[in-house]
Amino acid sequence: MIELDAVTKRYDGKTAVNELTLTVPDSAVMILLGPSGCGKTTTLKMINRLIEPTSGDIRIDGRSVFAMDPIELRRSIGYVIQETGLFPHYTVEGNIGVVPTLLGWDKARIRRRAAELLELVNLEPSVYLKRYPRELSGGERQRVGVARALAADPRILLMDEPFGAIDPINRRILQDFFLRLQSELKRTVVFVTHDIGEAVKLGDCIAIMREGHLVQVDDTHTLMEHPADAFVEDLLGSTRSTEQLLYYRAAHYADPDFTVMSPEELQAGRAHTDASIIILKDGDHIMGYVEKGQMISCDNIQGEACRLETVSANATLLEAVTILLQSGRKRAVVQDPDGTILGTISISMVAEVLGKVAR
């Protein structure tokens, strides 16, 4: 989808970006990462020319992005900066039609469109169309910043540090909400961040750049296994082994041993079972599970299921920990944001793996 071949960009003899040449895969989200200074954001804003290289070339679908109105290019791309960047003085419908506004749309096409985009981030629009950001709390200001970004229906979305304003717990949230956007709608992002806790969770590829040259672009598991060097080692922290609980995706040791019932059908079999876990749904819902081995009495399979926590399929061993013990359960359930269940993960599991890395 995005192409970038030797670009390079110098401001009064000074290298920002030195010969970078990288490729964004198709609907792939790639990650921009690295400590500041390094050229993660001027390479982001030379993809839709809000800065001009000074050599090199940028495609889009193999067509040069100098070949293209810088202005066409820039309303044809979604762009999500830290603090979203909203226009004050305009409601948050005002906000979400700036492009389509630019595009010569009529306002009853705006309105639906931005009823649309607010329903998609989980704003009620009777709620929020007519509010201005003044009015909304950090979270839902980021939330509208991506309405905004998507309401031309861009094919390829460019987030500067989108979530770094903003306090943990609702940085974690609006995490979970990206992916879970992302996993409907696949478009082509570049993300920059400097948090490698939210790189390894959101990224697909990640570009680790230092001192405006690219060091390696990997997908996660491989640039944790095989660092290209002491920087890309240092950076990640895997002489850490702590640390290293940070970076490893929950999906990789989710226990594919268990098999799903409902309640109905585990009364019309057995009392137990040599799987080792029975994942409880009532439809959609996931309502518990039955350990190998557990007896459970068919009348009162509900109240004597053990209960399960679930986490993102994207979700860092450290995150399910920590919703392990805040829950105070034993295990907890690894979906994709597309609700199909990998397996499950547990503390013991989680300690096992810190004991293999400290090893």
Given for the second form:
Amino acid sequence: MIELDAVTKRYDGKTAVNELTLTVPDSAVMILLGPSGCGKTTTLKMINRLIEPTSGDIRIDGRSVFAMDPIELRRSIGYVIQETGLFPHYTVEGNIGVVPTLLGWDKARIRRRAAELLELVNLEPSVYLKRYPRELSGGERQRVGVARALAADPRILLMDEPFGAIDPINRRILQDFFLRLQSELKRTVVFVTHDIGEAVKLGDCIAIMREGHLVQVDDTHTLMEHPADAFVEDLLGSTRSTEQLLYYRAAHYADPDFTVMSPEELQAGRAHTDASIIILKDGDHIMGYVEKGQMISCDNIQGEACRLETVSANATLLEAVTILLQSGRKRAVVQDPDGTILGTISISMVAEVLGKVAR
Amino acid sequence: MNAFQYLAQNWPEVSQKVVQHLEIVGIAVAGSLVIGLLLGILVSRPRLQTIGRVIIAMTGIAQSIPSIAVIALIFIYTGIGPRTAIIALTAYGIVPILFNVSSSMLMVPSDMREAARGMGMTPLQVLMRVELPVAAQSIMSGVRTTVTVDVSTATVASVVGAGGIGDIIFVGLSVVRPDMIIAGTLLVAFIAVVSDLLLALLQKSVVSRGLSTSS
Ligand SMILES: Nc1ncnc2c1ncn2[C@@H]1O[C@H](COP(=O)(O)OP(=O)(O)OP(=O)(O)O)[C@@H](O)[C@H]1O
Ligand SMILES: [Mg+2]
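To complete the pair, please output the form predicted in complex with its partner chain; the form predicted alone was given just before.
Full complex below, order starting with the chain above.
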């Protein structure tokens, strides 16, 4: 648990962060959201003491960070920043090994750990261990950045717009990847962003800041239902527009009325028409979808023609619509980071939500 | 007699001059490197960066001072002998190293420094593991310039009785022996080329492959 207690940072006369009090529960992802210059980065850097506050206290698990050695404190906290974070003169292995080296691990252990982490972030170790950052794409670099922050197995991660410089499509992939990772590792994360979609998608809680003040901190739904003031409402874009779709997670709207069948079962004619059917091959490969009451034909179960896209459960409705439009299909499957199928989502269901908003 | 015959016939004496020459250059380069590196690191510290920029501007002017003027000035205080040459060359050779060290260190992105600090490096570790390696290419270029300049300037130092290959050239000049002048010149050029080649190899091995722009 991280507690910020009336933390203030002043730069000769100018107040960057003002009396900020905030608690980040264990294993939660706390988003710091707000316009440029509102003090997000300053707040983040005070937690690992890259910036010393003017007043106030910060505690980790009840212990004041100011009672700790700053060097040791930083080695125990994972830190991810945008782009330039990787060291250009180190290989991927060297970069991941920075903190373990500082902690005195031996070479063999560092190599094992680096390989293990690359697998975790979906990069083939034999290909990537010996590469230099300039030989990686932006998305790959960001993954290595996350792997590096996890190297010494810290319980706390500080992330400052880690996916900010990535194009929208790859950002979505990295966000999904982050969610999968977090559902597995359950770290305590403070995550800075000014992308509202990202905040809603990744955050358990969102702290909204303005000119150094904390305006409101709540879970996403409460924030939507009860914005503290006009500023929050504005920031969340509650003017009625397609942005509305940013506030709802696909999981809330997934249609759970379906049964799962293997292609063999289908062919054996064991299909019931009173529920829609998701065709699943080998237990995890989604092959297709049969609408409720629809005739079952070979087309339903064969080939690319009936492949369905999947939408991450944490994705916003806007993302779901984007995926649906890009795939050119009426429906997509909503899936948990761990692979559980929650249901399906369609354009018409999204339209219904929009209809309610418009009233 | 041509230059090669001269070298062959007078090898014992010539080789002694070559050793003297290498000694002067070696000591001076080492001195310039230590002082230039320390000063360069010092003025690139965040608190001293303004001074750093002033110094970088001044090194430009310093580079335009003729080496003979520096030698003459030092000679007034330290007199005849290799000591004068070594002090003068050390002072003169600081300039390219200091310039390259301070300018390249100031170019290390502050984000990168901060990432290093944020991961728990001590200031010394940030310097040794991030700043110096990232600036290595430019620092090595500075060293190569200093070595090249020192190898040729040490020749002039013969006028203050420092010894070295300059003696051969100046004697050649006073007794009008073109073969001696050419022999001395060839030796100096040869040493300059070979040392630069060796340093180029060293540069390649100390600069990380991750930093090179090619391939
Ligand atoms: N070293 C400094 N000296 C003076 N003022 C500073 C310094 N660092 C930050 N500030 C000011 O403090 C305020 C908060 O800065 P901060 O970097 O925390 O903003 P931010 O919320 O992260 O913004 P962004 O979204 O643009 O990254 C800004 O107004 C900034 O100008
Ligand atoms: Mg910021």
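Positions refer to the first chain, counted from 1. These figures come from a predicted structure and were not determined experimentally. Take the two forms, superpose them, and find the largest set of C-alpha atoms that agree within 1.5 Å; that set is the rigid core.
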Q) On a core-based superposition, does A16 travel 2 Å or more at its Cα between these two forms? A) no
